[in-house]
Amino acid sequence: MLEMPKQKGPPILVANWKMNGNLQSINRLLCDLKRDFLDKELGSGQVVILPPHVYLQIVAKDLSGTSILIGAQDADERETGPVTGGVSAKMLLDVGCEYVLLGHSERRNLFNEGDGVIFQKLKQAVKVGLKAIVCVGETLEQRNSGQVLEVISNQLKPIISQEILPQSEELLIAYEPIWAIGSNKSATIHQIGYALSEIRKILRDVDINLSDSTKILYGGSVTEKNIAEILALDEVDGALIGGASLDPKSFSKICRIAKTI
C-alpha cells in the first residue's frame, strides 16, 4: 500500500530575539512589524514571537488583538518551588505564551542542559498546555565525523516517549545543526533535507499519527534569501528564525515570501 505524502499547511514562522533589545528598541520593532505586515501576510497564528522573559506581557500587550502568537524562549523544570530566577510554564501561560522552546543549543551548551533536564521542562510544557518547540542538531565536529543521526535520534528519544505524546497537544521540532546558527553559513538544502526526512523517519518509526501531527521546522541562519528554497522542501512545515526577526523589513520580507509558499 502507497503511503500518502503528508499534507502541509500555512508555514509556522518562530521569531526567537534571543537577549536582544531594549524597550525603545523593541517597542519600534512591533511598531514597524504591525505597519508591515500585520494580518495581511500570513494567516491567523502563524508568527510566533520569542522575546526575552522579561518584555513577553509588554509585547503580549502590544500585539494584543493581532494574528501574532507569543512564546517564551526557555522554561524551568519544576512547576513551582524555592527557585530564584526561575521561571514555570505554568507562569508563561499565565502572561499569554502559547508556546516555548526548549531545548536549544545555547541552553544545551551555555547552561549544560542535558537531555534529560530537557525532557523534565517538556512535560512541565506539555502539562500545562504550552506548545513546546523542541531544538535537536548536531555539531560540526559530529558532522563531520558522521554522528548526525545518530546525535538527532539520542536527542529525540526521550521527546517521543510515551509518557509525553498521549498529553501534547501540539509538538514542533526544530533542527538547528549548531554549525549553523549565527554563522551565516546555513545548511545546504540537501543537509536539511535529509535530515529532516530522517526526522520524520523516526518519528514514523514510533508512531505514523505523530509523523503526521508533528511540524518540524528549520532553523540555522534564515534569511529572506534562502527562506523560499528551504519552505520548499517536502518535510518543512516552517522555520525558526534568529538574526533576522530583529530586523523588522527583513522579517516582513521573510513572512511575505512565506505565504507565496
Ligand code: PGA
Given for the second form:
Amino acid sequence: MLEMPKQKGPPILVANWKMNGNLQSINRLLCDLKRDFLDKELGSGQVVILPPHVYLQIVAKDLSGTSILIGAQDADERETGPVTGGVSAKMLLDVGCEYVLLGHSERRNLFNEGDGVIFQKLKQAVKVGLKAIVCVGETLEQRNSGQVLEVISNQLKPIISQEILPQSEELLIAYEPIWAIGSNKSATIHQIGYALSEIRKILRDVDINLSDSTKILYGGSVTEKNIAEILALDEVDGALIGGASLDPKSFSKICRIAKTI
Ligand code: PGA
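Show the form predicted in complex with this ligand, please, the one above being the form predicted alone.
Time for the whole complex; same chain goes first.
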C-alpha cells in the first residue's frame, strides 16, 4: 500500500528563556511581544514561552487572553513530598503551564541528568497532562566521530517505552545538536533533515502511530535568518529558540515568518 505523506500542522515555536531576565526585563519583553502578537495575530496557540520557574505565574497571568501558551524548562521526577527546591509537574499545571521541556543538554550536563531520570520526569509530566518536549542531540566530538545516529538512538530509546505509548500525543522531541546551541552556528539543512528522518525511523520502529503523532522540533542557533528554510523541511514540525527568543523584535519576526510557512 502506498504510504501517504504526513500532513504537517502549523509550526510550533518554543521560546526557551533559560536563566535570563528579571522582573523588569521580563515585563518589557512581554509588553513588546503582546503588542506584536495582538497587532499581527501571530501565534494561534502555536507559540510557547518557557520562562524561569519563578516567573511562570507572572508570565501566565500577563499572557492570559492571548494565543501564547506557557511551559516550564524542567520538572521534578517525583510527584510530591520532601524534595527541597523541587517543582513537580502538577505544580506547573497548577500555575497554567501546558508544556515542559525535559532533558535539555544543559540539564544533562550541569545537573548530571541521565536518560533514566529524564524518563521518570517524562512519566510524571504526561501523567498530569503536560505536553513534554524531550531534547536529544550530540556533541561536536560525537558528530566528528560519526556517532550522531548512535547518540540520538541511545537517548531516544529509553524514553519511548511501551509505558509512554498510550500518552504519545503528549510527547514532542527536540533535536538540538549541542555544538549548535548558542553558537551562532546552526546545523545545516542537510544535517537537520538527516537527524529528524532518523528520529522518525526510530519512532516508527516502536510504533507507526508514534511516528505520525510525534512533533519533532529543531533547536540550535535558530534566528529570523534561518527559520524559513528550517521550517520548510518536511520532517520539521517547529523550532526551539533560545537566544533569539529574548529579543522581542527577532522573536516576533520568527513568528511572522513561521506563519507564512
Ligand atoms: P539557542 O538555544 O537558540 O540560543 O541556540 C537553543 C536552546 O538551547 O534551546
